[in-house]
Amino acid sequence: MRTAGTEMIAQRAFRRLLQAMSRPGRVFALPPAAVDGRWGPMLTLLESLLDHEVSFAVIGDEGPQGLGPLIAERTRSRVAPPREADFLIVAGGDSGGEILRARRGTLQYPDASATVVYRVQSLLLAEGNGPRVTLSGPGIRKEIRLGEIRGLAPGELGRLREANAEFPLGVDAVFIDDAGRILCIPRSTRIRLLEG
């Protein structure tokens, strides 16, 4: 159940998410989590996005002690099959290809697409050993080299690029790490995988 304190944190998290969506590929810090523990940052973000009017599906880490029951309890949103869900929550950084089957909207209603939220180990500003990927499009001056995303399965960015190949159709992607940092790649962002 939400309190005035958790509602304020959810509002601050939502404003930070809007900033991250308008600056694709940049890392932003969420406000401190309202919930302690393993899922604290993820639940803080989801409480700013989900309510009883939307649905979600969790990929990975299911079970009675997993993320799904916590999301349903804290947001009052409902569980749906991955292909029908408004939000696809990828708990372990690997969608197993489900992102390719997520809702991508229609030409008449491209905003009827799903938002995919990946939980990853860490988001780093430096490239490090990260993916050799550049992003371009709205909110990016020329192009930006993506930093390191630890815990994201190899090939997942390629799947995201494939899911968003027919803009305005596609999915919006949000990456959140265990420290409460987020990075967004909206469906309007072009993803280029570099050779070598």
Given for the second form:
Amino acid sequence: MRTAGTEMIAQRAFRRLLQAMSRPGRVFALPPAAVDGRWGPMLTLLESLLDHEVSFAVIGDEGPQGLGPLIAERTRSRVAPPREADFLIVAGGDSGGEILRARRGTLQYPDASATVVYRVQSLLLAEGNGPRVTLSGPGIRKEIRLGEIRGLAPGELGRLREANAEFPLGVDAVFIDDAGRILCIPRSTRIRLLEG
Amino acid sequence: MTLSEWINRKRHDGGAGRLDYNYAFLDEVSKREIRRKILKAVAIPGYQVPFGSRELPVARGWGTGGIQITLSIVLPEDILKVIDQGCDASVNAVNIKRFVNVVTGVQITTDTREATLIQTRHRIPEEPMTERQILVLQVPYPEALREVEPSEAVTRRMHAEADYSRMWLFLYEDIVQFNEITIGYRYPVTVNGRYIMDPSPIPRWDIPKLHMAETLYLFGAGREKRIYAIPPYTSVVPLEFEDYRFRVEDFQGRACERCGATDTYLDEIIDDVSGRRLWFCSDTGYCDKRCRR
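Instead of the form predicted alone shown above, give the structure for the form predicted together with the partner chain, please.
Next comes the full complex, and the chain you just saw is listed first.
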């Protein structure tokens, strides 16, 4: 059901997502969700992007009451196997290695690749407790130290790095927390995992 | 009801823009597709993402690529500036801003510093832009390699393989013939060390503004159905040889007839009456601002 103002919320959500994708590693806030419940921020984000022309797969979903049916209902997007999906929704912050098998595009059409959306508990600006990871590349002035991503499986950033080792092939990652904060790591970002 | 009443009808629910269209004119499915393509363009700097260009109440070739990007991202609280060849008052610029204003209720400005969203053809404003702004360029020919290769299938393969030897050969032949690189506009640049990109028909003067800029640049070609981008803080290097460097236009000894500026991109105008050559700032918003000082 579309309600008055849904399109405006989608437009606002996308603008923030665009800011986040063009400034990797920085945390931005989505507009307040149009829907209540734990999936509110995720659905707000997906409603600005998904429709019947694209497909999605949910990894780590929690059965019939989980995220998949909600996304299908609200966006009219099709369910597809993770290896074929345009959007890979990682519901629990752990892809179990699926992102390594996701579509990375072809050299002629690198855009024919998956976008990965991780739902995490919280994105914090505070450094120190976070993963010892620095990011550099387009959108980042020099280098940025990644803040804490609570609820992201250890090793997931390493996998993302592996999936994006052959630019321009790769996947673009969006992290979204339960408070509607987002952070992006597109394939153009170099991920450096620090020792120790 | 008169025509102007109909055009100016506002929404009852307090939302911005006209009642009888979706917000920002395009339907939601169109906007979602354009948004997905914009995201890919940002993630793969300089790469041309194909998109399904929509019909607009403007002919293709009049900025529809830029308009579709603008409509897919514009918010009611944005302050919009539209320029054409540096001018805020040209027919193309005025019509585009009136259209976007009618379908979104967005505020309009001619001041670069005040604008949050700028759509442009042929120029990047003289005043430096910041992180909070987005520049949308209208692009007629998105393919930088078209000069050396007419086939889209072949240029796509050349980009895939980063095989740009024919572009370098083109520059070399230019130098052999004229003893310098003579490309005046659409000067090819390398983005993020990977793709050769057409920066749209901006003068060479504006090319250095793209390198490691604070601002996000989005490029839309409506007729050619391509979207591409330069994110902020991205390396943008014009093609050049060590002994034949890229250089911008030389306006040494010239000044704007109106504001006296000597550090801006100038247009040459021949006075109808006297036949004299005159020079004026191409960026009229900036020129006006200097005149008011």
